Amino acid sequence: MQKQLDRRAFLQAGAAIGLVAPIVAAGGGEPGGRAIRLGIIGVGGRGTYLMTVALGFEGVEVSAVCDIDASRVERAAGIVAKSRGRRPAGYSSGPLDYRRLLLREDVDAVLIATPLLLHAAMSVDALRARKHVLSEVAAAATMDDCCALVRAAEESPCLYMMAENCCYYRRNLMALEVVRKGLFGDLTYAECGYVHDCRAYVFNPDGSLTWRGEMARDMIGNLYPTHALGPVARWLGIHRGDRLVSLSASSSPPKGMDHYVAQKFPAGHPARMIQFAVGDTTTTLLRTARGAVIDLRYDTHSARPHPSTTYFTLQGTTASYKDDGVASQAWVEGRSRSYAWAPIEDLAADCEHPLWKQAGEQAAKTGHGGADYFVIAEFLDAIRTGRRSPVDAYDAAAWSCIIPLSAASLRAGGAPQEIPDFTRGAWKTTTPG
């Protein structure tokens, strides 16, 4: 969608023509045997390169496009038709237009590619109205919003998908096969971060803020948690034997933010005048069920060059793994070859991941590692064959909930927060799948 978009603005104009109410539309739930028809809302840069994604894959049609702003769609419309040879509808009429979007029967599913503060009210209303829903991250922002989301995706036939790419990186899912093969004996400890210098994506060309400008200005905590939790709570089974169950936050001072407008805006300039909310670094203590801690680190404001986003950390009781987001290394006691940290590449005869296996070479053509491609896999085979969500509402909500629980947190001078069990005491009896 547009680079700046209020949400409760956009709230309030869909509270005006019911925009918490069911929708009702013809079509949706299981396509059988004929093409998965998208519709992609939110055509700016990850959008569009998710659906080119998406027009890779055989069996997958674009038929309507959605944005606010109008040359965006005209531009995906375009990459449609050289792709498929036809345009799929556009819509471009405000920031409810996606509504239009949804009631259309040619429409099976969504890819949901917006500003984050409105992927939780975009993906209820597209459950509402029976389409699969594939939304980028995080999932939501509010407890509310995280609640609304789980009930809807409980409430509707169809399926719900959060597109965290960070789980489908190769190196993080020989990590995954490793646990699952039992060689770090009991978890106990994780860590993990994004640490990603996004100062550039603050302001526009013209010194207005962009959404993670304003989303930086107006609030406090980790503000993106998912791309470094996501991989640990598939490693810790999280929903699957293990669940989160609190958490406490501390914060560093946001004065990154301050030295960069320094550096870039004049004296007299409007943007001399904001004030950021968010500190430099949030760190994150959870705790899950089983007695597990994770350390979890959100800092995308401080200056420092980041040959990758992520990081992460995971000990068990007879294996250690850790990635500084350049090399993945691990120590399995009895079968490294010495007392010595190695490539985990050294255990990939018989723990390379079966998606990395079936799919790998396709997979590196595409960006993330391959990891978007994986994204755009699973989501597809898990509407055709009907099987669970690989990232379920579940699981979005008790990875993003950590954007509300953190702030509450530091307001409370780093007082533990209750994580909620969303899925009411499903977690342990669900097995990995």
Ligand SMILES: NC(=O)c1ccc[n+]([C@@H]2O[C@H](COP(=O)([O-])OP(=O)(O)OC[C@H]3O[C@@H](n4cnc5c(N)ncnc54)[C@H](O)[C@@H]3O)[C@@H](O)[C@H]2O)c1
Second form
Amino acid sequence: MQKQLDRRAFLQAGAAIGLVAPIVAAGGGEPGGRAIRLGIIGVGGRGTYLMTVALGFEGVEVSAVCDIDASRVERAAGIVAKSRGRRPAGYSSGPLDYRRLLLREDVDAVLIATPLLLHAAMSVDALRARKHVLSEVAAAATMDDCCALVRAAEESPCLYMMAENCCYYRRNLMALEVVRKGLFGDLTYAECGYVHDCRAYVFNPDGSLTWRGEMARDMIGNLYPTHALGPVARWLGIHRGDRLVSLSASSSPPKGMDHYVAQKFPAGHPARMIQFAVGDTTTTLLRTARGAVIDLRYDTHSARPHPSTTYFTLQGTTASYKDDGVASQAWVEGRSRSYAWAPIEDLAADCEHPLWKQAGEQAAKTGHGGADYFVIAEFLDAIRTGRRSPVDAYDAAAWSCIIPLSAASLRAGGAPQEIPDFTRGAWKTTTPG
Ligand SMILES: NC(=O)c1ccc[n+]([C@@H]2O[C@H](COP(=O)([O-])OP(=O)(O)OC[C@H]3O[C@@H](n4cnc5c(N)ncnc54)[C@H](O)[C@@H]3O)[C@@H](O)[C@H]2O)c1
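The form predicted together with this ligand is what I want next, because the block you gave corresponds to the form predicted on its own; please supply it.
Whole complex next, starting from this chain.
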């Protein structure tokens, strides 16, 4: 079983050590200047893949890689050496070794792809060490961590971006263009979900729990909200004129998970004794300041095939959109040829998003339908140009706080929970960007 640090022990150890990073100049990568030098923290499946996507860009170097598993560091270092002819430094001496990576002056930015519960503390440490941060989703899993992340991002001269790739799916960006052209009228309702049978990722081959399995055993609520909520938040203009104000959650028992365990492990196996806390489906109803309603579903333990892991619906006064994960259809008053659904691609001539117009062909060669390409491209571009983070700490906190607040609502029998205004009023005036 992987050596993974319990979250509480992780924070206590951090406090005891007291991370003191030297104050170095905030990361480089200015236009026409030197390369952006990356440190990769967590080189499992996702971190290694995103690193290879980043290596596909000019003006990117990987100076250091870190993982508690030395064999993964070795594998990642080999990939970098093959791509760039130079081996990066490796860090694999325990769960806090990433902090030595953060002390390096030849690291401008870090990509964090460790287990979800570690993202916030690592991001805060990195921002304090004056590194730009690209963090995998979700950004944080407690309210304290959401607030700490926002504070660290506000205090740091560096850029924080949450790597929410679903915001960059071609169809999701097309729908955003339809919204931006005002074709939806007033937006009233959205439905979205992350529904992905992930039971195969719950156990290690020896029957012990993976980090995903430990979360499912120990936590309740929506444990992975941002893939579904991110694109919807963009469409509704969350933090660009609107904000999430409250939620209430409801959950089914973990029957799909129990069924899987009974099939996978013989009677008497220790895995049969594990009580999973998280329900198969958790549905969260959210309300925005302007009155829109979002129905957000999370389900990673129900038996079902999954050609895609997300689905979406968007309703306005003059248009409607639906994406079942396989195809997207839209109807737009005054534009659609008849009172019937039609593929959103029919609107592509005037509704293709500029990112996809510019680099769609190149992007389509990377994972998640090209979305991973744009996550990296947008992060690099924001560092180089100094523009606003495409998915900043306010967005990351508001989309990620669904994890603790949906749990709080479940514990209170579905009672509504207030979602704090992480922007302290700036959501009213911030323009789209
Ligand atoms: N955006 C997406 O589409 C997408 C897809 C897959 C995973 N993810 C996210 O990426 C993250 C990683 O997922 P994964 O599937 O690669 O998991 P994984 O288990 O394959 O990789 C996590 C890695 O982090 C390492 N790690 C654990 N503790 C560490 C520490 N203290 N310091 C350094 N390394 C440590 C592990 O050894 C492992 O190699 C998760 O947060 C997951 O939610 C996102």
